[in-house]
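We begin with a single chain expressed as structure tokens, specifically the form predicted alone.
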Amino acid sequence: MSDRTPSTEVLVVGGGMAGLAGALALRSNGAEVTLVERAPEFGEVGAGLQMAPNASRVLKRWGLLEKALEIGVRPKHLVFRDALTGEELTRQTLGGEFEERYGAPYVVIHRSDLHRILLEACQQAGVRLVNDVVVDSVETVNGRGIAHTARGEVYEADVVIGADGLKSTLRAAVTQDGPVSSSYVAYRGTVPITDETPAADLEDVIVYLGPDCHLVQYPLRKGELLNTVAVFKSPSFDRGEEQYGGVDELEAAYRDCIPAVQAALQNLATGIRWPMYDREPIENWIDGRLVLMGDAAHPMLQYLAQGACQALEDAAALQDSTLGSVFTDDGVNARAWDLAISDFNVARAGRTARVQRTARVWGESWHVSGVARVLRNLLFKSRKDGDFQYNDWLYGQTSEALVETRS
């Protein structure tokens, strides 16, 4: 064991965009923190992602959507058609009343964007970033966060946020759970626009819905690239193989589709592709002076785009629930710590196990065939652009609605 022991007010477990935004709320509130990421570079993986207005709102708090927005894309619309017949099922505009209504844009971006703008804040706040650091475990002694690490060092903090992803190790110290495997898999990609590429749609983002499988396409980067997910039911990863060695599969999943949907799989990269997971809801994300955040605490499927935004909604309850309590106007209240991180987690565990529950839900209705496609096109064609009632709960949601939940 190292005699090295690094003390900290704030330990921030994981370099994703939960550590990241985690370690901006608290160093924004005056905390002391340390960020220690395990790979020996911070970097993300992956292609775009859709920031909802609950998340780009976060941003906004933190002065950084403008930083988002001049390398981002704010789409017209969100459209839905389905995959065999190309029949548009709805649409919502994402400007005018939309933005107004919820106060803040919806933007699509790529992920290693915005995982840049979030590193740069905290560097640019002071937040002490360390890489090769692999936390195996955390203890609670006299009050402190004691974690451990793969090299024997040992840090010290009033408290340790443990956002080390959907494979959390830190997760095991309050559930024995594991992984939950959808059956789906997806292939990503990211290709630049051309003048051959087909001008309709570049300025929504479209989700086109087919039987075990949808794809969904919109731009990146001020137009700049065109980002496509394929997301279908995959037979060998229901027998347990998270990597597959052909395109068979995908070709197969998609053979019914439109020309246009099946045309679009050319822009996928498909040398790697993404095993879906998620894990049942948990109530209780503490353990003495751990507390876990984003994947960590509440990993979801992807189906309502909500996975990075949960994390920055974590990030600003966390922000909340620790200023005025824990750092006041009197200095740092370090006693006040587990009513502060109580709080966090009564505010947040409803609200993303109600999201984690809904994307499983909103999945299943996307992939349906038969008589149960026939019937989810009706319900989706019922509904006229502007009809807010299936939003509100999601993005509507604001800090003192948060509060509220606590009572």
Second form
Protein chains: 2
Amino acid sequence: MSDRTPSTEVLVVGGGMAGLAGALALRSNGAEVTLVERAPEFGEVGAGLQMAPNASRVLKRWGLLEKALEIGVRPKHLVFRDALTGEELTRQTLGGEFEERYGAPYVVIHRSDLHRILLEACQQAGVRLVNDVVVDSVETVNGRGIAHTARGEVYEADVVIGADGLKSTLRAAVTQDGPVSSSYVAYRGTVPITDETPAADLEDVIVYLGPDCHLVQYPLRKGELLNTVAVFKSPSFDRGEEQYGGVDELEAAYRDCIPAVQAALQNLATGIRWPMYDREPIENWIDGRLVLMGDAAHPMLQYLAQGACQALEDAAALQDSTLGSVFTDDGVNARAWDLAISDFNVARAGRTARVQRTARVWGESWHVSGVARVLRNLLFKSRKDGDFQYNDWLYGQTSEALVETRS
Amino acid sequence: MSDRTPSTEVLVVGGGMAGLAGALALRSNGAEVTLVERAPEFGEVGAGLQMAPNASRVLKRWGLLEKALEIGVRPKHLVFRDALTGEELTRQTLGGEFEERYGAPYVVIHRSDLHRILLEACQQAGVRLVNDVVVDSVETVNGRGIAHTARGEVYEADVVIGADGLKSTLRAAVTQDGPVSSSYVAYRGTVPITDETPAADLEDVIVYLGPDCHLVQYPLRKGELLNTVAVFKSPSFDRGEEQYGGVDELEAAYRDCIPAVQAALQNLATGIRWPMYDREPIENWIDGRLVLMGDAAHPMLQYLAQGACQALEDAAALQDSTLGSVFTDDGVNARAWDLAISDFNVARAGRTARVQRTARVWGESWHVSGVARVLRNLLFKSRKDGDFQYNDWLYGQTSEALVETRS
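Next up, can you give the form predicted in complex with another copy of the chain of this protein, since the form predicted alone came first?
Every chain and every other molecule in the complex is listed next, the one we just looked at coming first.
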């Protein structure tokens, strides 16, 4: 390697939620971390994000939960309703017993706000942040990761974290798969809450379930903004059209829904359409000294609202698996990286695969019609507020359990 | 009318379960009853029949329950299992609290046994039973029903009960509808229980639920016979073939089921295939002095096992609506028939329509696959033995409630 090759202990590829969280986690262990991002500036597109306790526990660990709570909202309930009738199907109270059980609050926050909190934490912690860098490939030579950029530069590091998202370039090192379209499209929007905003539900996360469609609403920014997400199955996707899921299909998809749902479509920004993708779970995220995390490793449909949450869990697990092995009281033991990232991979792949698969089935159950809708509604209505049987596996203290998995 | 016209107070057309029950009920009120049957002999084809408490209560009223129990079986449980995994989904204990709550036992009995019990009761009560009579039409002249037979005979009665089943000829007087094919076909069979019969489950009604198919098993004749019913969706029905649902389709339909289910197909008599039909509910069962009952009025799919049960409920309701109005302490008041059959119709049409509709949805829920199966299984498993919320409307004391409806 030439003298001009940037050398670092950890190179993180991707400055989204996963990359920032991974960088911060390893920096917290004392690593020298460089994060490269392809865009000319750091930032997040999109609207609101639901941070369940399994994710807010990670923020708490890093001392960032207070910042999130300053700008975010703690919704009072998570409520499911039938979009055709408005009937309430089930609800979960999110404070009190729920928060105690899971050790952290349920928080909804604008994606850009959470991203900024993580970015500022990285800056303050001394992560080296570099924009305008596109990493095309990573090879491992003599126990070090060598990242080749589109401009012909080379970065060298003990380990390279591939956090380059759903359309990950680096994932090609472990599998030749591609994103799987769900045939569903989302539109999102945030509008100011005014005196004319219908007063009902402004303290809750409300999910309206309809045949082949659903709509989610919740408040953001201390209750100043109303966040709306509409997700529907695109008929033109099945016809093989590339630009599927246009505004005409959006309006048609909600035609049979109650007026409150139809009115909420007015709150959407129709300029950006978000086709919904995931990928099949994969077991191996490692190629030499490259390891994937976040959406690059386990992109998932949004029905469990766990995309960013699982990225935060990944980061916490990476922090755990490297502390005391790579990063010891006696300094850095770079030879331990192979075992540490393997531990991380083993600890995380089963869980994230379960979240990926469950998100698909869970989403399917939202969009059913006919007798399946009858069954779904009876099942949901049979559940009592405070029945945690469907929540424990997801929100329970799993990242803490990683240490047990490893020992 | 000529002197040779048989004249009677009540003419029942059809000697199946409904007709016999109706004849017996009215005879119990003191009516002179003639029952005509198209077949040269009385009898029942088919295998087992489930008599839920709403029906066994009627037998109890007529003093026939003991006879049914002498030859029938009181199953210990009603058990639902997934046909693909064998997993138990839910169970209802049928003795104890269940029997107390509904005031009569759950009994399974061979169709021919129940038919014979009703036939003998009619004979002993003095119902005039006539074979080889096909009634083509009924007209009402001067407040009397005039039944015209295929051979040109005429029967005259104060009221004619049309109990001529699913393919009812007399129903044409009130509607021009036809049977609706469900695209499902049943095969049935009874085999002796031997030492080699798998010992499990011989005391229960077991229903295995599979995608587009199900299988029911229970003991008959004091546990000497094993009754099996296999019901599956016929692919060739959708292709428009007339003789749909052959044995090849039977075998293919259960290909993915557990060995216990596949083995049970050996117990079926494959010589008779039973396409499953119902009809849309209708409100009016009356034309002049003709009134329909049983399958002629409300044919239903078999999923709630209520075809014969609702016929027995009809008979009890007819008994109630005519006692004290047509049949009084001062003799027969034939003018009251119009009101009495109208009361009967009003009291029964809503309930039987609900049973017809629920049977369709209930059956659909048995045959689902994919996410609907996941939801169905979770819903069923969430139910506890002894939770009567889905049973009360059906098995509760409804025929007794008829008197209230009327007053």
